[in-house]
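This document opens with one chain alone, in structure tokens, the form predicted alone.
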Amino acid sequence: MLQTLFDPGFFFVNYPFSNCYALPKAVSHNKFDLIKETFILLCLRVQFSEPEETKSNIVTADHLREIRKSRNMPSSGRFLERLSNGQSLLVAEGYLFEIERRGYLKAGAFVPEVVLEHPHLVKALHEEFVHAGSDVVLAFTYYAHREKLRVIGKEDILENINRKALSIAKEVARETGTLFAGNICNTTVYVRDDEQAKALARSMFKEQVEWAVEAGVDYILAETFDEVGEAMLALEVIKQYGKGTPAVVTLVPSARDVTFDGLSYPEACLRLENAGAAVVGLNCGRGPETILPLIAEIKKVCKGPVACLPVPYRTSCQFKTMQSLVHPKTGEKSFPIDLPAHFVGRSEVLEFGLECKRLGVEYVGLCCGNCSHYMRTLAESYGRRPAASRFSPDMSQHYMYGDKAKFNKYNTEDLVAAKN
């Protein structure tokens, strides 16, 4: 539902997942705007279901403020302003694995053809992650680059798949008042001592950056780089062709505690920060337990915001990365199809989020393996209450394990004993 009201630049959008209404453009808080917004709501005879206090035939300016608060909408709607205000950003990554899990993407090449074949599914996942607490809608252009499409013989869809992914993400971001991010990643063609390979990687970054800028992204995420050299190349391209668009640059941590080109992760992140990245940090590769020690060291040397987005798998000192995990039953390598055998529990996600908050991590999320109940838990660890928190667990209502005063002893004791 999209209606233009009062002027062409003012949109009022029904966001079905949260059953509340979001104002995508930054809205000033002067009295005239609040009166105008209240009048619009009254004219539309809107019935709100979140937050609970808004269930009324009379919608006031206070109700509007409460709705904005419940959606955790940034006052400025802009990336750098949000971070400069000392706020945190919760960012859902992990689209690749989640779409593969749902049966619409092939493991191996991992190319997001679903963007063109089933765009409604991509939009729904964006909405689902926002519902769970993500402040950012990340365009699903990870591995939608020229080399990956060459592998499956579909280079001809390169521009279409990128523009469509950006369009879907932009639509959801504008409807929900969240930030809209472009995405570039490891090219798989970069070779540090091969100038021709580096030139090809640069050209691949350039075309995706230019499409993202044309789409009007709030920032560009350059992610999952094994080498500082490729990450620096991506940052250079964003600075050259991004027309001032901020860059978030994240490296993927290996099992060896150094990048593939031999730098410690704190040193690598410091170099990227000094080169102009707005946010630096780590994503993918490691689970919460093995990524956090590196993040703690990075926080000691970097002055700006730091990003931490692990995979939600139970890595350890013995198996530091998801690629090194072995199946507990067969002893065979789990990556990628048996990784679900190593999922962390939600309590571990909560613990991870609390530790990130304690460390002062400003840009936090989850990568490959992420799903909405994890994202909700992470948001709640940062003190948020996204729309999905309405459905957070309450085991006091369970007929076996709940409040014994409210349920039959036959279930709460006798049946429980039989289950244990």
The other form holds:
Amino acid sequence: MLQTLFDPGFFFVNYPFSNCYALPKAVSHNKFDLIKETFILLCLRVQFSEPEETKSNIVTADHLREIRKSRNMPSSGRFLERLSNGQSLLVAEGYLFEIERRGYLKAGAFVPEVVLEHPHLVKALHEEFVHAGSDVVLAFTYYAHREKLRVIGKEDILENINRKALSIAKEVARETGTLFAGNICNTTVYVRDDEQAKALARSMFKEQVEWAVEAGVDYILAETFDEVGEAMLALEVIKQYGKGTPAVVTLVPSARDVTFDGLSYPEACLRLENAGAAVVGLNCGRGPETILPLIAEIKKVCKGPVACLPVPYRTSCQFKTMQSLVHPKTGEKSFPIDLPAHFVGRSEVLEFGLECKRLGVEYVGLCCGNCSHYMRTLAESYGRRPAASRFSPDMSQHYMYGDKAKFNKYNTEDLVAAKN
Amino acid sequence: MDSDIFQDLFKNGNALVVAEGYLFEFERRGYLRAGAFVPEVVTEHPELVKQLHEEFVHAGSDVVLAFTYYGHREKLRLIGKEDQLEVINRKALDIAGEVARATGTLFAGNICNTTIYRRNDPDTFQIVRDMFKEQVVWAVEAGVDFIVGETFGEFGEAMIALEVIKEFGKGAPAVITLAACGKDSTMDGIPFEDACLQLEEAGAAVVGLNCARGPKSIMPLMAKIRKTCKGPIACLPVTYRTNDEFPTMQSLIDPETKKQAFPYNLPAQCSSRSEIEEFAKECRDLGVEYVGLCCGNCSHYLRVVAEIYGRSPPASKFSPDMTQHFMYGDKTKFHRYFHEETARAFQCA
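Return one more block: the form predicted together with the partner chain, after the form predicted alone shown previously.
Then the entire complex follows, led off by the chain already shown.
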């Protein structure tokens, strides 16, 4: 019975959870966990056995609502439980860059006005990312803080934009049975040793945290901090005003191996972990190749879950961050407009995912530059099969490069030769 | 719309900016499978197709191209869904027509390479003809302004497509574009400029090239076509970095894996926006009247093309303004803590 339930086939085909991805094999450390896990699986299996004719790889929203009702847990409980069961979380970020790419957000200020201007597009992107394997719907409040809105002359929409972003994200999270996360970030006003600047940063964090808590988030992500000082301030605000909401705190690694305030990244993460962050790690700035060495070091030092969300660009020893990349032809800075020329291929995302899994990274995702095909690849590297896996490539069906038994050599040989 | 009105569009230096690339964009978004590349998303998520049409218009497309590319009998047979042929076509046309009317843009039908045409096997010609006919008839019934027949590797197939549009298109103008492989001639041995001229003389309203080649490798052929053809010419490259050594996206080798990049690792070969800008300028200066982007296209690229062609689409409101960036922007607006110190930290170790 247990064997059947843990059969990989069962996981991949039948497990109804959030648009049908499979939980990775439960890493149960003791008999109690195993029994608990089995019990949950049994309940779900019994509840959701479908008649043969409707069985499919894709679970509808109705099923998901049922799952949610059956669990009926307080929101922070769900987040912490996921992590304590040795499960991993896949997290899609990259909303700013993706909406910029789609022509609805301005590079430069990078403010998510789209939340108010085209909320349906934000909703569609949340859904798309969940479809591609994200376990989390991250409210689009990145850079929707007081300072950025001041820069574009729209400080008066601060509360509206935050509440709207939270509302959209919550709706999608509820519909899909995924986690709902609030998001605060680098303020761009914090200056170490400037008490006034710090006080301003603090108040900026506070207002966004409070709106997130009121909206009922499962956890709050505080991210993209250059220095531990600002990250610590954010964490303190979440602890003080978050009403027990767990905090995920991630730093953005620069080209150096120390934070802007001079700590090594492992040390910085450990401090944040000791100060109460539920998950610590790195996001943004670096690509898969240059973020992994730091993550490996962090993993050695931190005891709790570690987060890794690089940008999917080809950084290297010579060009460690996306900001340092130069255009191969002109030698000019690629950030941000010419970054498309530096994308990683999907194979590299697959490799990255496998390496993170091997390292035991529990909270993994992609930041600026992320999009669904990368997200799906990452999810699959973690053993998931999200709804979008139904559309994973099957090149055997390509009329030129596919199964030669199916297609005429006119296409598979002659045309192939012509295209080279 | 009849041919005359369509031709009038191009007079006085007017041009059409045309967004393509629907297949690849939906594949990227996780709603379409690479391999067969069939637009099942039309019936599975019509709201997403509508959104992408709107997004492309927002970014500067003058045309809403019905998403019937590879929505033909052979591709549907391949995936075991031939019974959905008519539904998919009519739905795709429906969605596109609705967006075109709502935005005041042109509504285009789309037929394409059948993948079963064989020049030395006349039995295939009738099948190909029938495939074109059914899609053309549905397009005409939906009220398209013109019909695109595209991505033909050979002149023979392109000509059949044109003939079918002429016969059953009820006057809808035809835009016929060939997919240029690695050589300077079509697969049936005709130099591209000659093939285009013959199609023009046979009645195509616009002729040119789409797909396969990227911005760099498509231009030399376009220059020849411009010299030969008298009427409007079309240029819609893929947005990948092809070059002399690797002239088509299919030929690109990924520098990391050393294997064929197509299709999984094509993201690593994307053009930068600057390259798209250069491309658009070359087209404009050459006098390309029907310009766009094919596989790999997305809104930020298309906006660049539209802006070079003198437009200011709604998405231009979101064109980059780096003066507002806290690290790289106007130094008088931001603390040097960011524009000097933080910037330096991200630059070098």
